[in-house]
Every structure is written in C-alpha cells, then in structure tokens.
Amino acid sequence: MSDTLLVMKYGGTNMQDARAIRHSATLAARSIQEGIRVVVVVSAMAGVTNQLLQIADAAQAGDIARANDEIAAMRTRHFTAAQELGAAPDSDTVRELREMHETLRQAVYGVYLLRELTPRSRDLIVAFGERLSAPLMKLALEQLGQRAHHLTGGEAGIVTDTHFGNARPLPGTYGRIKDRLSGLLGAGVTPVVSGFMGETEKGAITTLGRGGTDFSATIIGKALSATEVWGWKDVDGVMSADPRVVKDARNIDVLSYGEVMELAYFGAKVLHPLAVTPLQDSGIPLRLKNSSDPDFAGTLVQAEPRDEAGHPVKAVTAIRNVSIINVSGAGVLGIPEVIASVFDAIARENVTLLMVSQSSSMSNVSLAVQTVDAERTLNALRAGVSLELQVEQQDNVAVLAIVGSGMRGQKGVSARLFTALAAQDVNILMISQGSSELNISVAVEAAHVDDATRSVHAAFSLGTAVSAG
C-alpha cells in the first residue's frame, strides 16, 4: 500500500448514465490497483439537480401531478443505470434507490401540502441528486472487483452551519471526516461520498452552494491530508477562455489558488469559488483532469503562481446576465455613513457584488450584480438608504475579467485590455481592479461580450504558448 491518497471528484457528465459511471469507476480503480488509496466524491447525474429544483417549485405552486411525473422519470433513469451496471431487481442497490425515491416523494408532498418551500426543505430535496448517484458508483466499483462503501456528506463527517443553500463547514468537520473515513481506507474499502451536501449539528441536510461537490472534495482532501485532489471533468482542465466562444482557447498547465478563485468568481465554470480554501492552509494541490483523456496532466492548481514572461494574463472570462445598479444623489454620497448604509442594505439581502466602482466626486456608486439579484438589491436599497438617493437599474450587461498573477507590477496591461476593447467598438460601462492585482474587470453591454472576449484573448496572445514552461 503506498502512502499516496487521492480524493477524486466526478462531475455530473461523468455520472450521467451507466456508461459514464462505469468509466468513472474504471478511472478510480486504475489508481486503487496501483496501491493508491482513493476517496470518491460524486455529483448528481447531469441535469438532476435542476430537475429536483423544478420538482420543488412545482410542488410549492400546487402542481403535484407534474412533480410526481418528474420523480417517476428520475426514478426510471436511476433504476435503468443500476440495471445496466449489473444490479439484480432484488439487490440492495435497487432497494436503496426505491426507498430514497419514496422519501423524496414524501418530502415533495409535504411542500405541496404546505405550499411552502423553505430553504431547509429545498436543501433536503435537492441533495437527493448526490444521494442517488453514490450507490450507483459503489455498485460500479464492486463490479470491477473493488470493495466500496457509500456515505452521505453528513455520514462522511461534513458538519455545517445552518445557512441552508450555501452552508459552510464547521471547524470540527475535519476531525470527524478523518475519524469516519480512515477506518474504511485502512480496511481497504473505498469510500464513495455524496458531494454538495453536509448536515447541521442537529442532523438537518444542508447544501454547500452550486458546484459544491468540488468543495466537498477539497474539505475531505484537507481532512485526510490527501496527496492531491483530482477533479474529473469533461474538458482538459482550465482553459484560457470559454472554448465555445474562443476557438483557439488553450489548456493552462499551472494556476495558483488565487488565480483559480478569481476565475471561478468571474464566471469560469471551473470550480466552486470556495473550493480551494480548505487546501490553502495545507498546500494540497488540486488537479483538474479530463476523464476522456486520463493520461493528460490537465491543470495543476497549487499555492505558488507560475509566471511566464510575456504572459502576464492567463485567462479571460465573462459573467453574463448582469445588471448595474447606479446609486446617485448630489452631495449625499460624500457622507461615509451613506456609503455604509448602501453596503449594509446589500449585505442583509446576502447579494454577491461582482464589481463596485465609485466616482471621485462621491456622487455616484455603481454596483454590478447578477440580474436575478437585481430586484432584491433595488428593493433593499430603496428601503434601507436615505430618500434623497436615486437608484437606477441597467440590464443586459456582462462582466469581462482578465486574470493572472503576472499582472502585478506589470505596466501596460490595462492599456492592452482597453485597446483590444476599443478595436471592437466595445463601450465600457464600469471598470474595477482589485488591490491584489490578480484581475481587472470591466462591465460591457451583453451583446458585445463574445467579440470582446475574442479580441482580448488575441491581444494577450493567449492562444499561443500559454502552457509553455
């Protein structure tokens, strides 16, 4: 038995049907057969999380027939996968899946009766996606001759606060995970953990926010002092831009924790924005790998950035569906407490600010938020800030960000960005640069974001030699 321990996380496309699950299990078994200890962390089957959210909403709206139809379809999908993976109709796996769907049906019926969907009920319902896929992965590993045992996030030791929908692990989590999983690993059993979920100290199921399976994997990685955490994806790793928008986008070899967090925050669908935080203290590397090309190294995420001469920027990314909220009022904003009240009102609503920019005369503050949060933000500001202020909303905005640790102290980076945008006649609505100098972000009209992305990608020569070194 080697000392190497890997935590392997599988995303939705790697769990979407029997074929994908069998392939994912083969990737884990390959390492186990080399004497490496592996903990597997699974996402829901592709599309199931959204389906569960729709089921919960249908029940709340009183459409129980639609909710039950969707549950039946989901049940068929999971049963079919179990059957194709070799489970007999009277097997433990099929019995577990049946019982879980029945529990789900009851939870959904409760929402329908009350016509009330609390954050707590929503977490209970949405976590079924991961709970249903773990037994399938266990089955696939057993069919390959490996001993495996599946656990919910809570059973694996992930204890969280009560912030349903976006819970955070409590400090005691790491010790509990170590206690609960070390025994299994020591006995030669591979733990299969349902990602995205934990539980409160009282045992209520919580979820860790969208993309939270990455977060589960890194929490477990820290608890077990893993050698590396591997995120299996359906792409090569982190790309220099969205390959659907930029044809010559390239894989990036090495990124720092800070760079990956910026990319995740600014819309690159690489990771849960908090996923690297558990690894930062311990310096455990995270590797993002392509399940269809397992021998390709992918992207290594580590503590130190690797700066490449002539490539201060590593990637360009964009967040769509953004709105700008402009708060203005002559002379009023010169008063610090007014600014404080603006941020207070937003904090109370738990809205994430993508960008903030303030005019030097202090008579105007612009805030970029996701459009889905815009109305809540407006209402909060109107209710919580003095009446002399005007609050306006501008929709159809996107935020484009360039990210790279090499921008620090490098002259001319902003000039290249703005020249590239000007060349495409892109109008800049807002500009923001953090003091970390890891990113510069600009808000532009949504209609121009793809052209802007391509132009900026070319201006920084990201299609060539990004991965040199």
Ligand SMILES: N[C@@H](CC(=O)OP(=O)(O)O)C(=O)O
Contents of the next structure:
Amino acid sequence: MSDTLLVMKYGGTNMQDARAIRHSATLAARSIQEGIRVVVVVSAMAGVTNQLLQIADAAQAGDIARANDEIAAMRTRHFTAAQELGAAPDSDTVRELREMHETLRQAVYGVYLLRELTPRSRDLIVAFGERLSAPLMKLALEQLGQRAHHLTGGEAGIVTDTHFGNARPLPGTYGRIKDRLSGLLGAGVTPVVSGFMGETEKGAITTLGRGGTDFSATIIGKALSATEVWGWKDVDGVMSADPRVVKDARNIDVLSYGEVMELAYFGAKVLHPLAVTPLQDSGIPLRLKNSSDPDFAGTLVQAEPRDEAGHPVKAVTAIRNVSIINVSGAGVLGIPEVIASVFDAIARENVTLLMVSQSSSMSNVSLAVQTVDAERTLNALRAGVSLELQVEQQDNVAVLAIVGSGMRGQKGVSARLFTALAAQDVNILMISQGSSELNISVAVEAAHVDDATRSVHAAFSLGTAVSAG
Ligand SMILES: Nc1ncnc2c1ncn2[C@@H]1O[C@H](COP(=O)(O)OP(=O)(O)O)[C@@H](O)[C@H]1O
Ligand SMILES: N[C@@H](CC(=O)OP(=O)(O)O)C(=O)O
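Same protein, different state: after the form predicted on its own, show the form predicted together with the ligand.
Shown next: the complete complex, the earlier chain at its head.
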C-alpha cells in the first residue's frame, strides 16, 4: 500500500442515479486498486436537498399530504437506485434505507404537528439526503469488490458549533476524525462519509451551508493530512466563467486558495466558499476533476497563485437574486455611532453583505444583499437604528465580479472592465474593490448580467477562442 491518501468528494450530479453512482464508485475503486487509501464523501442525489426543504416547509404549513407524497417519491428514487445497483429486497442496504425513510417521515410529522420548523429540525430533515446516499455508494463499492463502511458526518467525527444551517467545525473535530477513520483505513476498508452534515457536541445534527459537501471533504482532508482532496464535478474544473452562460469558457489549470475563495464567494457554484479554509495551513492541494474525463488534470487549487503573463484576470462570475438596500439620511449617516448601529443591526440578523458603499457626502450607504435576506435586513434596520433614516429596497440586481491575483498593482484593469460594460450599455449601480486586489465587483441590473458576463469575458481574453490563437 502506498502512503498516498485521497479524499474524493462526489456531488449531487455524480450521485444522481444508479448509473452515476456506479461510475463514481469505479473512479474511487481505480485508485484503491493502485494501493491508494481513499475516503469517499458523498452529497445527496441531485435535487434531493431542495426536495427535503420543500417537504419541511409543506409540513410546517400544515400540508402533510404533499409532504408525504414527496417523501414517497424520494423513497422510490432511493429504492430504485439500490435495486439497480444490485441490492436484494432483504439486504442490509434496503433495510437501512427503509429505516431512514421511516425516521424522516416521523421527523416531518413532528414538524406538521407542531407547525414549527426550527433551524435545528430543518437541519435534521435536510441532512437525510446525504445520509440516504451513503449506503448506495457503499453498495456500489462492494459490488466492485471493495470493502466499504458508511458513516454520518457526526460518526466520522465532524463536530460543529450550534449555528444550524451554517455550522462551522470545532477545533476538536480534526483529532476526532483521525481517530474514527484511521482504523477503517488501516484495515483496508474505504469510509463513505455523508457530506454536508456534522453534529454538535450534544449530538444534534447540523449542516454546513448549501454546497457543504466540499467543506466536509476538506475538513476530512486536513484531519487525515491527505495527499490531495479531489472534488469530482460534471465540468473540467473551475472555468473562466459559468459554462452555461459563456460558451467558450476555458478551464483554469491552477488557482490559489484565495482566488478560488473569491470565485466561490462571488457566485461560482463550483465550490463552497469556505471549502479551502481547512487546507490553508497545511497547503494540501485541492483538485477539481471531471468525472466524465478522469484522466484530465482539472483545476489544481494550491497555496501559491500562478500568474499568467498578460492575464491579470482569471475568471468572471456573477451572483444573481441580489437586492440593494439604500440607507439615506442627510447629516445623520456621518455620525460614527449611526453607521455602527446600521452594521450592528445587520450583524445581529447574521445577513451576509455582498457589497457595501458609502457616498463621500456621507448621506447615503448602499448595501447589496441576497434578495432572500432583504426583508430581514430592512426590518433589522427599521428596528435597530434609532435616528431617522430612510431605507429603500431595489430588487432585480446582480453582482458581477472579476477575479485574479494578477490584477494586484496592475493599472487599467477597472478601465477595461468599465469599457466592456459600457459597450453593452450596462448601467453600474455599485462598485467595490477588495483591499486584497483579488477582485473587483460591480452591481448591475439582473437583466443585463449574462450579456455583461460575456462581454467582460471577451474583453479580458478569457475564452478558448482567443487563448488558442
Ligand atoms: N466558474 C465556474 N466554473 C465551473 N463551473 C461553474 C462555474 N460557475 C458555475 N459553475 C457551475 O457549477 C456546476 C458544478 O457545481 P455543482 O453543481 O456544485 O456540482 P455538484 O453538485 O455535482 O458537485 C457546473 O455544472 C457549472 O455549471
Ligand atoms: N446536498 C447539499 C450539499 C452539497 O454539497 O451538494 P452538491 O455537492 O450537490 O453541491 C446541497 O445541495 O447544498
């Protein structure tokens, strides 16, 4: 057996049905057969997390019939996958799936009886997606002749704080994961861990935020001092733009942890924004690879940026469904206590501010937030700020960002960005540049964001068409 240890993460697309799961298992088995130790981390089957959220909402609203119909449909999907993967009706896999669905049904019924959906019960319900897909992956690995054992995030040692819906690992988690998984690995058994979830010190199930299976994989990677963490995707890796929007988007060979964090934060759906944080101290590389083209190197994410001459910008991304909250009050906003109370009120609501800008006359502050957070932000400002301020909301906004370490100290980058936007007749609502100079972001009307993305992508020569020449 070699010293190499890989953590392999499979997202919803790579777990969506029996065929995808079998293929994912084949990719892991290939490495195991080479003597590499592998920890597999799985997401829910594509669409299941959203379905579970809808089930929870329906139960809270009193529509138990709809919740039960959805649970039945989900159950059929898991049983069909198990059957297609070769599980007999009396097998352990089928029994486990049946028990889990029964517990899920009871939890949902509890929400219905109480008509109350706390963040804690929502996490319990939503984590079933990952709990249900782990036995399927274990089965697929066994069918390929591998020994495997599935564990929930908590069983694998992931302990978190109590921020249900957006939990963070506690420092003790790393030692605990090592204790829980080393024995299995030493015995030649591949652990299959349910991603996205952990548990509090008291054993309540938590989730790590949407897209959190990437985060689970890197937490485990750090704990085990993995050689690399691999995120299997349905794209070649991190691309210069969302390939669904920009047809000639190109794969990026190397990115730094900082660059990939900015990209994820500014909407590149390819990775959880905090996923690389556990890797930063140790410098463990993260590789994003295409499951349809496993021999392609994909994108390597590492500590050091690799600047490409003549390419200060590496990618353009967008966050959709954004609202701008304009806070105004001539003369009032210049008072430091008033500004402090604005940010205090927002912090108490735990709202993520995507962009902030203050006019130099200090009579206006603009805040960009996700539209789902807008009402909470408005209410918090109205309740939490004592002085007379006007607060208004502008919807249908998107934030577009360009990212790349090469723009540090480089002149003319914003000029090129603004020229590309002007060429598309796009009006800029807000502008911000991070002090790290890894990104420049602008808020624009949502209707223009796709055209703006394509125009900016072309202006920085990011596409295949240009780079090939
Ligand atoms: N800059 C980008 N690079 C790569 N993929 C991107 C980018 N922006 C958005 N995406 C989208 O992210 C998707 C992959 O992420 P995700 O849906 O989380 O996969 P999974 O859930 O299967 O892991 C791709 O299908 C792609 O459409
Ligand atoms: N299933 C969770 C966690 C996750 O990471 O999923 P995916 O790997 O499919 O993005 C979600 O949808 O948020």
